[in-house]
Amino acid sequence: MERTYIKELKNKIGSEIVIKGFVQTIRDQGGIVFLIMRDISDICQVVVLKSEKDIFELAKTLSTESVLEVHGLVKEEKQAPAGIEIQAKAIEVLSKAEPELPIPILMFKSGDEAEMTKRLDWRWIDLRRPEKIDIFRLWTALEQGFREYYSQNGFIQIYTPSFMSAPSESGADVFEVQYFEKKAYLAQSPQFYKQMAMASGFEKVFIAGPVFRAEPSFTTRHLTEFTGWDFEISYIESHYDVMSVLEDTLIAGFKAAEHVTANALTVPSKPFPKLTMAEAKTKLKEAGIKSERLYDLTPEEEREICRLTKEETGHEFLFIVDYPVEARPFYHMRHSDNPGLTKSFDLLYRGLEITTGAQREHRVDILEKQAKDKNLGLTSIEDYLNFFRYGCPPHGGVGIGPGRIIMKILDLPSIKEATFLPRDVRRLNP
C-alpha cells in the first residue's frame, strides 16, 4: 500500500492507510496505548487497542523517537489532533530508538547558550522539531524566489573553487591549508571568480556556495563557514544599478517566502531607503549614539539607524552607501570627484547587515595603484589582475548572507539556529 502523509489523513476518513514516521509520545492507559506520530508534514494520534494483541504488546515496548510503519483505519475523533486518529491494525518497527534520548524533543529556553551547545552536539535530533524544519522550508522558498528572478533575467549560475592560491579579501581572517607542496587558502568569497566571469563576457552570474572566514568572533551573527549567495552584473553605470537589481532579487525572494512562515514577513517595495555613511553618522550623533568606529557602523549603530529609518519611512531595509576607502577592499571603485569614498554599500535589514556590494574597479592600472595603496603585493594577485588586462566591462555585484536574513525574519536568537550544521571557532562536529 502506498504511504500517506499525515497532513493528507483528513481526506482519508474511513479508509485504510499506511503512515511512516517517528513516535513523538507514548501514553499507556492499560487497555489502550496512544501513540503520537510525526512525519515531515504533521502529527497524528494512533490508537492501539488491547484486542489487537500482537501489536498491543509491541506498542508497550516502544521507545519515543523510534521509526514506525503503521497500517490502520482513519477515524474521526474530536479529542485527537486535527479531529482524526488512526486505529492501528499492524505496526512494523523500522528503527528502534534507544530508551534515553541525549536531548529532549522539546523547546529549550530561547537564547540559553549552554543548552544551545548541547543541542548542537546532537543537531540531528534537535532538527526533528517541526519549528526547526520550518526554518529550512523558509530557506528553500527564499532561494527559489531568488532563482526565479535570476532565471527570468538572464543570469548564468557558476560554481567557483574553495581553494585559492591567494586570499580573496586580505591576508587577515583567512584559513590557510596545506595543498600538496604549496599553501592554499579557503575562499573568503567567490569575488575574484565572479569578476573573471565578467571578463569572460558572461554579463550576469549568480553563485550559491560556502564562504570561509577565520574570524575569532563569538557573536550571534558570525560563523567560520556559511552559505553565501552572490551575483555580479556587467555594463553598469554605478553601484546604484547593483542596488536596484538587489532590490528586485529580495522582493522576488520575499514574495516566494511570504506564505511559508507564520512570522510577520513584509514584502518590501522599491526603492529601499538610502543614506551615505556620512549622513548615517550625522543622524546617529543627533540621536545621541556615540560612534566607536570612524569608517564603519557598530552593531548598535546598525540597529539604531534601522530603527530611525523604520520610524521615518516604515521600511525595514536600509542601504548605507559610499563607504570610505579605509573600510573597503582595494577592488572597490572610488568616486572620481571624491577619491576618499568608494562606490560601495551595505544593506541592513531589521538592524543587521545582510549584504555588501559595490561597483568594482575594472581598469587594471587603477587596480594596481589601489592595491599598492592597501599595501598588497602585486605578485600575490597577479592572476586576478590578469583578468582585466585584455578588456573587461564595467561591473559590480554583491555578497548576500541568507542565514542572517532567515535569522531576522524568524527573530532567531543566533545565526546558528538558522544554519543546518553551524561552524564556529569551537565547533567542527557533528
Second form
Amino acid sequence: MERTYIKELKNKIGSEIVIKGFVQTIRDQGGIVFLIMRDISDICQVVVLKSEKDIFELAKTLSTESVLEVHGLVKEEKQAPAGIEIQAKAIEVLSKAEPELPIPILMFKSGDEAEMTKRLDWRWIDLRRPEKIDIFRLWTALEQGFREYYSQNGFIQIYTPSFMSAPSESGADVFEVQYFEKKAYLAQSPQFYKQMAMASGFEKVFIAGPVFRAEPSFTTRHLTEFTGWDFEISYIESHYDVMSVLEDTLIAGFKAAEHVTANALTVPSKPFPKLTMAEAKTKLKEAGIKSERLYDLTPEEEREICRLTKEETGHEFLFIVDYPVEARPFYHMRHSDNPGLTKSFDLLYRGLEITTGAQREHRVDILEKQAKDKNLGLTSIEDYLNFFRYGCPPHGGVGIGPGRIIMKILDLPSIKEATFLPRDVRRLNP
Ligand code: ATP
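Please move on to the form predicted in complex with adenosine-5'-triphosphate, as the form predicted on its own is already shown.
Let us now look at the entire complex, which starts with that chain.
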C-alpha cells in the first residue's frame, strides 16, 4: 500500500492507510497504547487496542524515536491532534532506537552555550524538532527566490575552486592545507574567480558555495566554514548599481520565503535606506554612542544604527556606503574625487552585517598601485592582476551570508542554529 503523509490523513477518514515515521511518545494506559507518530509533514495519534494482540504486545516494548511503519484505519477523534487518529492494524519496526536518547528531542531554544554544544554534538537528533526542519525550509525558499531572480535576469551560475595557490586576501584568516608536495589555501571567498568571470565576458554571475575563514572568533555570527552567496555584474556605473541588484534579489528571496515563516519577516521595499559611513558616525554620535574607530562599525554600533533607522523609516535593512580605504581590501574602487573613500558598502539587517559589496577596480595600473599601498607583494597576486591585463569591463558585486539572514529572520541566538552542521574553532564533528 502506498504511504500516506500524516498531513493528508484528514482527507482519508474511514480508509485503511500506511504511515511511516518516528514514534515520538508512547503512553501505555493498560488496555490501550497511544503512540504519537511524526513524519516530515505533521504528527498524529495512533491507538493500539488490546484486541490487536500481537501489535499490542509489540507497542508496549517500543522505544521512543524508533522508526515505524503503521497500517491502520483513519478515524475521527475530537480529542486527538487535528481531530483524527489511526487505529493500528499492523506495526513494523523499521529501525529500533536505543531506549535512552542522548538528548531529549523536545528541548526548547534557550541560547545557552553549554546546552547548545551538547545539542550540536547530537545534531541529527536535535534537528528532528519540526521547527528545526523549518529553518532549512526557509533556506530553501530564500535560495529559490534568489535563483528565480537570477534566472529571470540572465545570470550564469558558476562553481569556483576552494583550493588556491595563494591566500585570496590578506592571508591572516586563511586555512593552509597540505596539497601533495606543496601548500594550498582554502578560499576565503570566491572573489577573485567571480571577477575572472567578468574578465571572461560572462557579465552576470552568481555562486552558492563554501567559504573558509580561519578566524579564531567565538561570536554568535562567525563560523570557520559557511555558505556564501555571491554575485558579480559588469558594466556598472558605480556601487549604487550593485546595491540596486542586491535589493531586487533580497526582495525576490523574501517574497519566496514569506509563506514558510509564519510572519517572521516583512518583504522589504525598494530603495533600502542608505547612509554614508560619515553620516552613520554623526548619527551615532548624536545618539550618544561613542565610536572607537572612525572607519568601521562595531557590532554595538551596527545594532544601534539599525534601531535608529527602523525608528525613522520602519525599514529593517540599512546600507552603510563609502567605507574609508583603511577598512577595505585593495581591490575596492576608490572615489575619483575623494581617494580616501571606497565605492563600497555593507548591508545591515536587524542590526547585523549580512553582505559586503563594492565596485571593483578593473584598471590594472591603479589596482597595482592600490595593492602596493596596502603593502601587498605584486607577485603573490600575479594571477589575479593578469585577469585585468587583457580587457575587463567595469564591474562590482557582493558576498552575502545567508546563515546570518536566516538567523535574523528567525531571531535565532546563534548562526550555528541556522547552519545544518556548523564548523567553529572547536567543532569538527559530527
Ligand atoms: P565580519 O566583519 O562580520 O567578520 P566580514 O567583513 O569578514 O564579516 P565579508 O568578508 O565581507 O565579511 O563576507 C561577506 C559576508 O559573509 C558577510 O557580510 C557575512 O554575511 C558573511 N560572513 C563573513 N564572515 C563570516 C563568518 N565567519 N561566518 C559566517 N558568515 C560570515
